[in-house]
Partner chain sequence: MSQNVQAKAESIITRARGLRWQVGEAFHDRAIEALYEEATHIAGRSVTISGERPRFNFDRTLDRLLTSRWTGFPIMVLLLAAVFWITIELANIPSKMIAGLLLDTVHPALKEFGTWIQMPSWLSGLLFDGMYLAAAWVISVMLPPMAIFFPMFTLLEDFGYLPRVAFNLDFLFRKAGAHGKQALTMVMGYGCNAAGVVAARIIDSPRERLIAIITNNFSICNGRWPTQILIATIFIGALAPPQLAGVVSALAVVSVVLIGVFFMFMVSWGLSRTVLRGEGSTFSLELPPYRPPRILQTLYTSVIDRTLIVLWRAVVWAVPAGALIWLVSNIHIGGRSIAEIVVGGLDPVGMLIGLNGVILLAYIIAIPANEIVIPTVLMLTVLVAKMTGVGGGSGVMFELDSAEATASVLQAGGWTVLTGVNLMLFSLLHNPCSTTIYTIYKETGSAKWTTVATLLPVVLGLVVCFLVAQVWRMVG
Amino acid sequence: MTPGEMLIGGIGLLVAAAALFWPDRGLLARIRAAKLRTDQVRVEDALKHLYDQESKGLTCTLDSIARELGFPSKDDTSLVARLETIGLLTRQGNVFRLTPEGRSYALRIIRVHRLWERYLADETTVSESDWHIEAEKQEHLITAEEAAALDRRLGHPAYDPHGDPIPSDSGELPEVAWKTLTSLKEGEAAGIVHIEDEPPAHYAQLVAQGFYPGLQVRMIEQTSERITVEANGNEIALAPVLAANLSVVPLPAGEQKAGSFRTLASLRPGERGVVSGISPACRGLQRRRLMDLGVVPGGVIESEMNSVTGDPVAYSIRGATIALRRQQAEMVFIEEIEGRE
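Please provide the structure of this chain alone, in the form predicted alone.
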């Protein structure tokens, strides 16, 4: 081997060693960082589960952690032992409880999760069904300083888009006085204040049926097989297991709507209505677009004509003609008027 070949070989070895052992950026450093992130996610997910169980008055056991996090049993035992050693939980027989330090840590993670959901709802076009998934990723990455900046940007919101209270940076939570929808008696009216977003399949079904925080509902009928409520002039039937995921606050008679609102989508060509509001389910860029087009409370809007396929529909408002998809029109509440100039 010539000296030049030896030199090239030596340089190659140095490059390979650097790629493997370089501090912070080498392969081994990246592997260690990935493992630390995995361990961090496991710790934080376990603390969230403990907090969730305690807030619901349920006990947390090794089995419940295993089901929630999907770990092998040996990993669960190791994780719990680690949390106990560093003072984040205590054990009482087979039941685990958060220490004050563990509760504070859990609330920091929950704060980031709910702030990020609020951000996605208010300032992006990310689908509602993806808010929770995206927030699950960000809750392990955003620092306390970044969370504080996001909180300021959003105007210090008290609740996430599902109605869950957002912990303050000091770990305080707004007080809630919720009842489940199933607790209402026939004829009682209430406003929805929270929709449980887990399991995701149940949440997606409730959203598809038009439920959102702020919606007013009236109990029509309740049996062991079905619960029927009235909302925005429509009757909606729910399985009890889905209805239990809706939390409400009963409304005094003076705060209940007089009559039912129709949606813009229900207008036929030639019919007019006064805009009474936009559904809280319409958020972010989509909501701003409707308002920029003149779809604001008090505005008179008329259905002009349907397209060949029936979607979109042309509407007249403030002397201009706009086209809206049916999905958009269903988010605009109106009161029909006849013969009004």
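Under this definition, the rigid core comprises the largest set of C-alpha atoms superposing within 1.5 Å between the forms. Since the model is a prediction, treat every value here as computed from it, not as a measurement. Numbering follows the first chain given and starts at 1. Compared with the form predicted together with its partner chain:
Relative to the superposed core, Glu304 shifts its CA atom by 2 Å or more between the two forms. A displacement of 2 angstroms or greater separates the C-alpha positions of Ser316 between the two forms, with the rigid core held in common. Relative to the superposed rigid core, Leu50 undergoes a CA displacement smaller than 2 Å between the two forms.
Please supply the corresponding structure for the form predicted together with its partner chain (the preceding block corresponds to the form predicted alone).
Only a single chain is listed, so you will not see partners or other molecules.
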């Protein structure tokens, strides 16, 4: 070997060693951090599960935690033991309870999760089915300061897009008086306030069937096999196991909406109608802009003219001519439709 080659070899070795052992940035340090992080994720997921069960009035056992987190209960035992020693939970026999510290920790995680979902829903175009998945990741990564900044930026939202209240930064959460859809009697009407986003397959199906927070439904029939409700003038049938994932608040008799649910997109040029509502699927920036333009319940909108290809369409809204795309017009419900006078 020439001295030159030795020099190059030496430098190569040094670089490799640095890459491996460099504090914080090196490979080993990263692996250690990743392991710590998955540990943290487990702790946090376990706390969330405990909180969830407790708020439903259920008790938590080792088995339920293992099922929820999906790993062998041997690991579980040590995890739970650790949680106990750092004072996040107490144990009575086989039943676990969160301590106040544990509960506030869990609420912090839930707050970040719901804030992030709110952010995705309002400020981005990330699809609805990805909100929960993304939030599951972010809830473990975001620091308290980042969460506070996000909260400020979003204008301190009180609810997440699924209708769940977002805990305040001091860990307060309001009591909710929700019932499940299955508890409704025949003929009773209610507004959907929350759709449980787990398991994701159930959530996706409910969304696909057209349920959203704010939707008003009326119970038509309830048997042990299926539940039939009326919503937006349509009958929707669903399995009881799905219906149990829908939380509702019963409506007093006077507040029920009736009437047609045609959308703005169905207006032909020259026809006019009165706005009866904007779909809750239209959120954040989209919704604000529509309302600023004067698309507000009670307002009269007339379809003015089509563009060359028929999309967008220009509407006459409170004296101004404003073009909207079909996808937007489909989110605006109208009634009392009439032709041009």
